[in-house]
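In structure tokens, one chain follows: the form predicted alone.
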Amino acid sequence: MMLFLDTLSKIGFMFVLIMGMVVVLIWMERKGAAFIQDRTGPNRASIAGIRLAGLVHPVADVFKLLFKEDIQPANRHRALYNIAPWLVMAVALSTYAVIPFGDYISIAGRKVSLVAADLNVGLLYILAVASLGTYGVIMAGWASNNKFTFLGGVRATAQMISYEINMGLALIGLVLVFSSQATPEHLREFLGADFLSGLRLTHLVAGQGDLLWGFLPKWGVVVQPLGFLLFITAVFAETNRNPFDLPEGESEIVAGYHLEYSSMKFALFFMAEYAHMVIGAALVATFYFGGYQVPWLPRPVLEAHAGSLLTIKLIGVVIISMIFSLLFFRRAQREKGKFGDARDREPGLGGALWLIVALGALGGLVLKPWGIGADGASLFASLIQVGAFVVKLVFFAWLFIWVRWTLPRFRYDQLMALGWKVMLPLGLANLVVTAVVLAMV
């Protein structure tokens, strides 16, 4: 029972993580787009006149695309046209299950991993599931029995078995590296000797928390920097983001595979674009940038020196929280009356916002953070890692906004030439030099 309600808050979390970024992520798009584009963005819906900068635009989205007409097209495979959507999305909420966001949490003595199934072979698992994204797209571009509709899906077939290669290729440099990781000293006990398993994404990350000559992070990236290269693009190419967003090239097929949906339809092929951003982030910040690990500080020295750490993160919270609060209420004091409406009031708002959570940590240095107890400390170090790792998922989701507004579209053409005249050969190229100087070794 315990088990089951264990894995149930871990598949929970993991749910509201999806979820609650692809909402942020669909306001950073529109407002990244438009700083990059110098321009304003969208900044029209409104609750009560207030309306945020545009965040109220994602609650709009989700009301509008929920009452529109469902228009389908007369010749539709039916079953094939109405599973679509939904298998894209149960994909992309499906991979996150091997990926940990943080190594364990003591609750009642006993140690739960922060994996909601931590496989011995998770990596695969990762391949092989993300792949099966690609016949809901598929499925759509043929069931919708339209010829734009068609191309797009045979676009995304040929451009998810050019890129799913150097994919994997990529990952077993990787696995190379790390498949003979002795496992971390505070780790070993809890982790058992299934441990050992190279494919095991539990082990991929922990060997990340080691140090290189005693001062350089062991990170994925540090040790193969090709590698990353080359699994980034494939990432990019395996999302159907720009550069590589050819299975819906507006300026060649109309809109693509999803041309034929609309209402919540279509609103589930949009939401699950976004949670497919989350996945790669989440891959690429777990391969090569450590996933939760905090560079230089390992789980030991984060409880071992958890009262000065907590302390010193919230004073670090209420300076910085103060300075926002200045900001914002010295904009509301030189912008007073500016708009002659609600958005007046925003400014002020978002200074009452920063100073209650300046007061906060304020109320946290009132009980004594410092001399926090051994099971404040193990929870603090959890706490720090889960931290880590959505830091660096934002940090991550946000480059994939930052270069579909910076580059432009490939040509069909150029992205095959991409995937089977450069990245290939270098993806075998990495693997062999990765294996020689292992051996070596």
Given for the second form:
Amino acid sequence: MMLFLDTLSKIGFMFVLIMGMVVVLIWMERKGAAFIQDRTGPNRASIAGIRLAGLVHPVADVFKLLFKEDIQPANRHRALYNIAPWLVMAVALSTYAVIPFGDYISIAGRKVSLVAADLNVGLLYILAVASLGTYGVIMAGWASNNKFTFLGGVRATAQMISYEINMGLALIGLVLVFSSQATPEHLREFLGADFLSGLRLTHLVAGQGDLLWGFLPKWGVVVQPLGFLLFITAVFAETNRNPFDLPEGESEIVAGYHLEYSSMKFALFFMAEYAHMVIGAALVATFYFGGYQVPWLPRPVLEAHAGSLLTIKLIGVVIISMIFSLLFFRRAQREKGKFGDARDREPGLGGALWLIVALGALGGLVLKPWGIGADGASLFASLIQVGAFVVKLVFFAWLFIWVRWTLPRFRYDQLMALGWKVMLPLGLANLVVTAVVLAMV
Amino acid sequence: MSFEGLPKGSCAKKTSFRDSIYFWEIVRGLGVTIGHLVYNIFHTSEMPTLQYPEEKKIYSDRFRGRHRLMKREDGSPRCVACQMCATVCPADCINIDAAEHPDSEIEKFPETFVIDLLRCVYCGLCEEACPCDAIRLDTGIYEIAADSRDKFVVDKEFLLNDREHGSY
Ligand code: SF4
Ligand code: SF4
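Give me the form predicted together with its partner chain now, not the form predicted alone.
Complete assembly follows, chain above in first position.
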């Protein structure tokens, strides 16, 4: 029963995290794109005149799409047409099951692992499930009975086949490095194993908490730099993001596989794209950037210095939020009466919000955080690790957006040439070199 | 990279090795875009975006906006219903019904003067053809919108009262 409740709450956490990230990512995509292109981006939708810098737009979008008419092509394959968007979304969500977002959290003396399902073949599960998403795309393309959607589906298939191999090859190198490494002392009891297994994601991340030669965090990107480049390229291709978004290449095939979808079904595809981005970011963070690990601060260090770290952190929060608050208030002063309506209140409101954060942190300082006990220290370490994971997640999700608004789309032959003629040989070479080096040391 | 079927030398110049591995150029491009992003975050007021409904672009004096009909001193239309504008109009969107003017010097005046703004191409030929400077496109109005097609067909009353003063 306890196990069931634990798992349920972990799934709930992941779901909220992903869905929240999807909204934030849509906002980041629009605002980021606008700022990169010297525009202001969405700034109209508002709730009682408060626009939250465009964050209201995704909410408005959801309502708009919910109430739109669902137009379906007459000659569709009824069942497949309706299943496809749900399949894409379901697959996107189920990948998260094996991604650890912290090592463990102690609740009332019990140690609960922070991963929904700690499979011993987690890596294979990810590879298998992630590529299932392409089935949804192909089904959507074929069932719509439209040549453009069909071409989009075909492109997705070819792209998936080409880049899945590179993804797997890049990961084998990583698994080789982290297999049979001694389990870190503090996790030995919890993971119940003396040696790590590279296929199990909790082990893979635990192994990345060490230091290499005493000063470099032993992150995947440090031990497998080429593997990282290959993997991230393959992830871009797998998530159908620019520069590899050929399945929906607007300039050639209108909108690709989701051309014939409207209303909430379209919204599902749209959200699944962002959910896939979050997976991509989570995978890159987990495999190559140490997942929940804070560099140079593994759990024992975090726990030992929890008091002072927490104090420093609170002071930092106070200072930073004070600065933000001041900036906002200065802006409110400068732009007084600029619009002549409710929008004038926004900078003042932002300033007030940051001030509340600052006061909250200050209130935390009053509670003497430097003297927290062992339980508090353990909880602090767990929360910091979850925080580190979320920060990495947001950064890599931003990388997806950043790249999209920097690079042009690849031509199809270039995509195939890159996948088969460049990345495949490089992946094999990386694997051989890794194996040889590991055999020698 | 080779382009089959194209004569030699017709394709773009050969990419150098540095360009062909993409990586450095991608990093450079990312640098450019993040530069814009960071600059724009701290200089929002310098952004060239026009906040349209609040701020409007003023076009030059020569901009051809929506038409207006000029008035005589007594407020009657200056137009003498000579049909020059209707004849020259390439979009054939001016319709004038002439009637006899009580003043025999003026001879005629437009009983009705209708312009279909949806067909008009804003070429300004009517303005040029008019012998008595009765029609002008100098209002500077470019927001021509309505919620049904027949509201775009404007009549004499509308045109006579369409913005008192032009942009010049
Ligand atoms: S601007 Fe050109 S198209 Fe429009 S009414 Fe005058 S002549 Fe006709
Ligand atoms: S050319 Fe001038 S005077 Fe003649 S009908 Fe047109 S507007 Fe009236």
